[in-house]
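Consider the single chain below, provided in structure tokens and representing the form predicted on its own.
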Amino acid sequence: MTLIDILAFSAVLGLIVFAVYRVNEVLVYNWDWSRVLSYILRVDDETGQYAANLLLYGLATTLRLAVWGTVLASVFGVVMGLWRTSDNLTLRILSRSYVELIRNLPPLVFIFIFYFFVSSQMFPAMGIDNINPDNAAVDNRVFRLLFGDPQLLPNFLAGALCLALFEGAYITEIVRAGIQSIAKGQWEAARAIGLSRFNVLRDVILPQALRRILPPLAGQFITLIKDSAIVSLISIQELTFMATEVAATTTKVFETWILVGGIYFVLCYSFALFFGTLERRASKTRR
């Protein structure tokens, strides 16, 4: 560690101490973390054991939204990304329109449009609103693990689709950039030996492009975890929505949002470390 590093760390530490001091001086606030922490775990009155409370339920919903949102967004992104590099003009126009529509609308506006004008018409037509939550097909542990409370299934699906369509536009550009990063000479050489466009994509281009696409896709998963907070505005009971409820109930606004910010940070940073480890192992394997 150099002298500059020590000075930089000291400056940051000094700023943190000064900020804490000013907060205590200006706010004159009575901190009470116990009321907020009890919304992570509670003692069950019947069993006397610890059980998950609102914030953990919200965290579980956030993870479900991130996983399903990433899966669906990857499907949209791969299809649209292939269309973006297609020789067919119609497919290129459709995929470009999708990307530009999403990229040039504020996320909040897009989510309101989708939720109030699209999903409210689409789900009743598909019969999703009429699913019986007591049916054995949905009222079981596996279904609850994957989709949460069956009674909130339409809300959950609306949130997951919103996020998937939104993030799918960015994955489309990642896939397009990955395919177009492969040298044109490889296309020409593969076509010269008689391979069709489909075979060139499958056997030559995509295996190479996939290695370049995976790292930004992992980053997009972390972005989706953070973006999932937006769907709290359409009453999806994920972490931010639950935090709003806890802050209103306990009136401990600062403790609630500092705690929830810490949960988001730990979650996203853990995934960043995990994906970084996978990427380093994959690099060693390729050598």
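Treat the numbers as computed from the prediction; the structure is a model and nothing was measured. Positions refer to the first chain, counted from 1. Take the two forms, find the largest set of C-alpha atoms that superpose within 1.5 Å, and that set is the rigid core. First, how it differs from the form predicted together with its partner chain.
When two forms of a protein are overlaid on their rigid core, residues whose CA moves 2 Å or more are considered shifted, and S34 is not one of them between these two forms.
Superposed on the core, the two forms barely differ at L59: its CA moves less than 2 Å between these two forms. With the core superposed, P107 shows a C-alpha displacement below 2 Å between these two forms.
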Contents of the next structure:
Amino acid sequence: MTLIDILAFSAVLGLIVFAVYRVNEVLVYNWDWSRVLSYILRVDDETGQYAANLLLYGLATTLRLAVWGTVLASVFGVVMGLWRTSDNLTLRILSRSYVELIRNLPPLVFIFIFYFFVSSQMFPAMGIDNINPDNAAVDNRVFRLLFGDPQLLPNFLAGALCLALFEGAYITEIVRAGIQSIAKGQWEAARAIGLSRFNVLRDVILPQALRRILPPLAGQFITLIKDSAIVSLISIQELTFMATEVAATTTKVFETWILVGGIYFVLCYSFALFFGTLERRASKTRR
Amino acid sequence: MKYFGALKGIVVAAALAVTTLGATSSQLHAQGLVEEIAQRGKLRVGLSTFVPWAMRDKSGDLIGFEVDVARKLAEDMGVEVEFVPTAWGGIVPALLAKKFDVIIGGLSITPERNMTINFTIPYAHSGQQMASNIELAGDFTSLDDYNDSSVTLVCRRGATPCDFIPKRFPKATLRQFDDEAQAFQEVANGNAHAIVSSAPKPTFYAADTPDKIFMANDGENLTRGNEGFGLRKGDADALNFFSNWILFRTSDGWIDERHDYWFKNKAAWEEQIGSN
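Alright, leaving the form predicted on its own aside, put up the form predicted together with its partner chain.
Full assembly next; the chain just shown is listed first.
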């Protein structure tokens, strides 16, 4: 660390301290963290023990959305990405339309349209709306861990599907770019030794493409976690929705959003670290 | 959020489309909403957080005037109640898309809204109040002083004050916020002259920050509001049932008693939301 580094660091730190100090001058505000923090963990009046409160429930839903969103978006993205590079015209048109439709709509507009036009027709038709929440098949621990409160299942599914469709379009493009970045000679050589198209993809192209795909894919998954906040508009009770309720009830707006911002940061940053490890591992196995 | 400009258009479009789709399907189901609720054994109520109509207590449960009304209604129908907390901007489309049976959410009766949904007779009359910044508006003598191009007024997007402000104060600048608390903060910070919002929130707010905020118009309501339950169109039986329930519970004094509890005396329930 040189002297210039130290000076630069002190300057940045000084600016932050000054900004925090100025906030109290500009804002007319009584800070009170305790009320907001009690919406993460509360002390149960009867048992005297700690119990989870709204914000933790919201975080759990956000995590579920992130997991399902990531899994489904990867499936959509890989399938559509392969279609994008397919020789079949119909498949190319279908995947191209999917990507362009979603890429050229603001997320909020897409979610609104999907929720009120598509999922509100699709789920009743599939009978999801009529699932009895007290049924033993859904009212158990595993189900709750995976999907949350059975009563909110249609909402949750709509949110997860929406998010997956949305992010899937971007992953499609990442997968397509990854596959197309592999030199044509690899295809030709693999086909020349008699491998089928499927085998070429599985054994030759995708392993190489995966290493190039990983960094942009990591970025996209982190975006997915952050974007999960927009499904709060359709009343999916995830972190942002719960935060809105807590802020409205307590009127402690700044504490709520600073806290929730911190939670999102920790969540996304741990994801980034995890993907960093994956990338290093992938580059080590390079032959 | 930058996308919210498009929201109103989408809400209207979604509402119209869902009504059209709903019209064909409702002919297939002759059974009315009231029978449906009885059969299901559960009344599903859409609402949005709005102190003191509906809010979260310390353990995260819903409490408030609205919540009491919905619970009593369900009790009188002999069914359970399920609350569906919904973002305010999407509450009408969500009703039309059958996400719940009825909006009991402090929804003011307006002709515009009545074009898309049905309203029962009113169960509350809230009205709007104005809370002003002392430094900026302390020397204003009448409401007409607010009708000036140098004045900035704020409101919560999608709420009735946003329609009222341009009519009553056409010269003033109107800024809208997604969240009521943000709007209040703008007034406290001196970035806006006043907020117009449903009673009694401005009163509560002025009481919390007496050195910065005062009640314009001596705390008198600027308007008289009429809040009704919101229902999907096309079910006269359900409308009749809910309206008469309100009539019944207004006559026996129950609704007034609950309304006074939540609106007149904040000290009575402050402890439940852990307020100081």
